[in-house]
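Read the single chain below, which is given as structure tokens and is the form predicted on its own.
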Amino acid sequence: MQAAPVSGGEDFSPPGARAYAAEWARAVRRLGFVPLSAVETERLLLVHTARLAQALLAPTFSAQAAEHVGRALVEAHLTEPGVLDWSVRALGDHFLARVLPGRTEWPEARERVTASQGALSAGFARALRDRTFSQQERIARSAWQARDAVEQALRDSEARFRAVFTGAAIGIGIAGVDGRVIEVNQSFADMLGYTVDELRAINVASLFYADDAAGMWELYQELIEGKHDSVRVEKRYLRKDGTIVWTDLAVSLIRYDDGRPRFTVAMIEDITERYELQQRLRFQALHDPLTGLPNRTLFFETLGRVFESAAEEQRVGICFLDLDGFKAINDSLGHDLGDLLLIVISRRLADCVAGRGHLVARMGGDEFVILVDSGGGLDDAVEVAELALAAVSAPVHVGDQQLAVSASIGIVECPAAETSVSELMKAADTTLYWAKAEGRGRWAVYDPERSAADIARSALAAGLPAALDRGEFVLHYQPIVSLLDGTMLAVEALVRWQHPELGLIGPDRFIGLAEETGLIVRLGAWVLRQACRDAEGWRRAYPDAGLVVSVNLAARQADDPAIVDTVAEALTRTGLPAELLQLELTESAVMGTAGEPLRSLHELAGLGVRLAIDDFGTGYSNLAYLRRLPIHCLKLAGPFVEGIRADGADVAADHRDERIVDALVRLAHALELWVTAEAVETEVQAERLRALRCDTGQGRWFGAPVPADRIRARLAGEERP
């Protein structure tokens, strides 16, 4: 019995098809991944449901539609095995009952459904197989193409490597982990003077330079053991002819896939010219261009290393040398000759000192320093200094000149742990200054106590200007007494520094500093004004006393063009009569810097001021100036008076000093000069001086220096000498 025909067309949709398609879509999405949305899945399966129904109801049945549905499922990527299982089972009675109700008893229906089930399964399987074959073909084609590309890339890479390897300007070498050379390029061979075949028969260890072979071999061993992947160093190689080539060497380790070292690749560049240039530049940077000696940079580098590596009790010694009078040679004979002299001296120092293992460096100018390399302590340093002085002092023939040169050396030798580079050099500079101050042509050894004293002296010198501004100086006065009746006729003004930390400081500690720094002019002006002020106060209180104040003038004060104006101003401001002021000058100050008496002395005498020569007999002892200059008083030097003793220890010397004093007193009186004896300490000295007709005396026997109010008390009779 044939089924009733149905109309064809895409819009055919049996009554239950939509519900079946919805259930089919839910089952598919439940069974696995579906690349479509729920709506899209249901719409697709509705088309397939209608297609299956149309095929089952067609007058002439064909299972081809079911096969196409199976293929369509695969093409829609609904390839989960459970999808096929559900689809085949549901196409049985379930499909007829839901999609084609009333047709289940149709005689051909069951046969058509069974045939459709088989066709759908076959279509699904064939489509899945075809897709798998297609994918496998694409994969195989891709693999073939990839293999061909890799092989081509490998051939291209090998060609490029061979081109680079062969034509590279730098040397390239390949060696096994045992050090045997496998391959080298022509540049490598040319660099070392071998042929390529000769190098292939060589172990890399035989190419290492002897002095660095041990270290390089250790580095190479660590590389081939896999401890490093690459190393880069600057090293020397021996050419075949025995000459040296400096190279920049980079070695890389090539491993097997499992990480084991396989071989090494070395890239080597000849840097001999660059290295030699660097060495020349370094030598120039660390050596004096004139003498070739190490310069201060190299010296301090070396000294710094000594301190860094010094053991706990290691000692360090240096000799700091400076030529005496080199500036005068330069100025008088020219810098060219001075340079030649420095070259000769540096060569001598290098020959006599550097040969013993000591470092000699030129610090600059005519200064040299020797780093003493010895464990012999101070004795070694002194020996080096004496050798250096002897080498320098030998006559020097430069051009047509024969020069006699000497040097001064400061020696510092101490434990390295107790000092530093800067402190050591500072001490050496200080000691060199001592050697020059002691007469030149000699050495001096650093003395910490003396250095401390110098530092304290420098601190005092630095504090002088501020002390004067702050009014820290005071005057004490020492009586000058008549040896005839004991009357106080004058006082000498003596300056003291009332230091805020050190207390009262005597003039012996700072007057010399004031003269060196030039502050003596300002300080002397202050002393003069203050002494005149105090003396005027005494005169007003005791006009009958006629007390003279005696003020010392330093050589720089006496040589000051403004000294006359300074004295005149002090007298005018204080109102002190000129005849009550006495100015004391040393013999050297009276003679002036040019060896002639100072013209200003006549102008000072013209003011009415008294002039006295202090420490007479210890200076020029030129009697002519006593006749030509307006001198009023001679103050006999203390050593003559000190020689007049009461203990009788040396009667002959005692009589000699007494005869000298007698002669000086007679000379002064013959020139109508007043005579004052200084440093009178005992009654015996006073009696003998009185017997020698000395006019006045000054010293501890007559009274120590005291403040101004004590002098006032003595004038008032409230205080006895």
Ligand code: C2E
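Numbering follows the first chain given and starts at 1. Model, not experiment: these values are computed from the prediction. In this text, the rigid core denotes the largest set of C-alpha atoms whose superposition between the two forms falls within 1.5 Å. Compared with the form predicted together with this ligand:
- Put the two forms on the same core and the Cα of Trp24 is off by 2 Å or more between these two forms.
- Core-superposed comparison between these two forms: the C-alpha position of Gly118 differs by no less than 2 Å.
- The Cα shift for Ser252 between these two forms, taken after rigid core superposition, is 2 angstroms or larger.
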Given for the second form:
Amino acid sequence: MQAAPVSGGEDFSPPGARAYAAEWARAVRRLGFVPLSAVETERLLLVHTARLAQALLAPTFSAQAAEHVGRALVEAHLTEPGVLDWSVRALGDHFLARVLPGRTEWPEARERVTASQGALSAGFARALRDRTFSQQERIARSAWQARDAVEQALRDSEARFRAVFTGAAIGIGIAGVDGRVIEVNQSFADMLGYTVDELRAINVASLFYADDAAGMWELYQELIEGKHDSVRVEKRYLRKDGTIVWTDLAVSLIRYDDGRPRFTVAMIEDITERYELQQRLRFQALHDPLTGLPNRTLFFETLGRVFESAAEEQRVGICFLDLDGFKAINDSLGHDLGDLLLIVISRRLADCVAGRGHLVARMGGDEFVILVDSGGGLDDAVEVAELALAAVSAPVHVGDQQLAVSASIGIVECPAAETSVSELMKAADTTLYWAKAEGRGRWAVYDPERSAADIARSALAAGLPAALDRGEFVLHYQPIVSLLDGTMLAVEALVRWQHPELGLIGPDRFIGLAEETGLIVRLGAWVLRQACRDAEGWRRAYPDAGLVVSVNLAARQADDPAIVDTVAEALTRTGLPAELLQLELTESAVMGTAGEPLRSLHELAGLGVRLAIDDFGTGYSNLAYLRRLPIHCLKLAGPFVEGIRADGADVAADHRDERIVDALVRLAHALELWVTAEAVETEVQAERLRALRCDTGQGRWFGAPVPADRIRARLAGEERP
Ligand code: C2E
Ligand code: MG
Ligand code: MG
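Moving on from the form predicted on its own, kindly provide the form predicted together with this ligand as a structure.
Now the full complex is given, and it begins with the chain already shown.
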């Protein structure tokens, strides 16, 4: 049987081809994933079926078409191994039977089929190999491209790093954890005065400044042990030439992937100028520009630290020093010389405690303070105070002047736990005031009891004005009696304060305060008026008694220009005749502040009142003035009378007091003055004083101070001493 010739170019689609293609498509889809729809697959495989059939029937056979079909399967991604297997097997008898049923007996058909099977396999395999190759090539190409990109990036990064590293103004250094320098940039080398190569041969430890603050070395150790990732400190380095450079240092730790420390990267910036400026500013802020001594800020900072870090039982001591009369020196010599004096004194103070660890500070003006750094307690503080006083008191040459300067010092020394900065300073101030009050050129030690008394005193002083307004003062009167016949010739008015909480307070506790505050003028005026009113009452009731009232005038009161008016007004207001009023002034009050007897004495005497010198013999005994003053009476001070005793153990002293009293009485009588003996406590004293021709006596023996109504009772004869 002849083969039916098949025309080459025409579509060839034998009737069985469609069924074969459908079967092929089903098999292919069953065998694995196909990226085509079922219809598309079938259509594609129908084309191949036709192609295969056409090739088998061609007059001159070529296996090329089958190879193309194998290749096309791969290109359509039908690459499952089962697909090749099915396609090759089906291309045998099955193909002939289905697609070319008329040709099964054609002898050449079998040969052609076998050749086609091989060609399809070969095409499939080649295409698969080509595809694998091209995929590998693509992967390789991408890998190369990626590596190139990484390398380029690395090169870029390295270049950038280099640019930063070499061009940076800050110093950058990389060192191993063993301290060996691996790399440094030029700035780093410049800052430390080495060349880059010199530094590469060096261990960082040798650059450390020996006196670095404690902890700096430890911090570095901890960093290289991996306890920190970075540290930042201000730190000095030793330059090659031995000078110091202050740097702001930041060190970071670079680790291996497993976390072990690998390198340190240090970045340093030269901050020497800024540091020195800061230091200068800090020095200026903490030191006195005139003397260069630490100022009060630094003193309080230091004192604060002492308190903060004070161990239990630790004591703290200060000497608070103030020059005596500095203002006068300053005013008379001028401020320039005053400044020079302060500079000299400052230097001496600093020198005299130098090496003992004490801080000497200028608190301002002529005030200095020494913080005594000691375990030696009060003895140390006193020793420092004495050294300071000695240092100050050596003659000072300023300009062409030689000055003798002194100072007063308040010492406070106590357990730190018992005080605070402000209490300590307050105590020092109080104590300095005591030293000044005790006569300057000396030290005083703080005494809490005395301070408490001071505080009570000032509280009392503060309460005085209101007490006067509320009428809390009362007068008691003490008889002054004739030593000849015992008649009561006068009474002394003695003021008391009926305090709402403290009870009856004696004048010794508040007259001084009233003098200091100036209230004495108002209080004294009240006493005068009240005494005159009481005395006028007694006179009206007992005109024959001629009872004199004796009123004390404080120095400040007597010195007051208005005193004459005050006395005159008290007399006119109450109607008391002037001769029934006696005013008692102490010797110092008589002399006034101007150093000569008060002018007002004559005016007071001119009013007709009597004047007595109180506590005579205890004060400023310039007897010469007695002659020239309008005085009527001397009141002999208690201590002379106290020395007159029958049973005295010290007989010689008794006689001396008696002889003094004798002399004073004679003097008084020569000047035609009356003599009143104060503080007569015994019959013996009264008897002796009478024998010494003393005129009158006052004291417990003749009657204690009593309220006004008791005087009236005595005038009435109802009461006897
Ligand atoms: P003074 O003027 O020398 O008054 C006498 C003081 O001696 C009174 O103390 C009186 O109570 C006390 N005295 C009385 N008898 C005896 C005695 O037998 N023995 C002793 N040792 N003392 C006796 P007082 O009342 O405490 O007054 C003290 C001082 O207070 C007075 O001393 C006087 O200087 C001042 N003073 C009292 N009242 C006033 C006043 O109204 N104005 C002024 N400026 N000072 C007054
Ligand atoms: Mg008196
Ligand atoms: Mg007196």
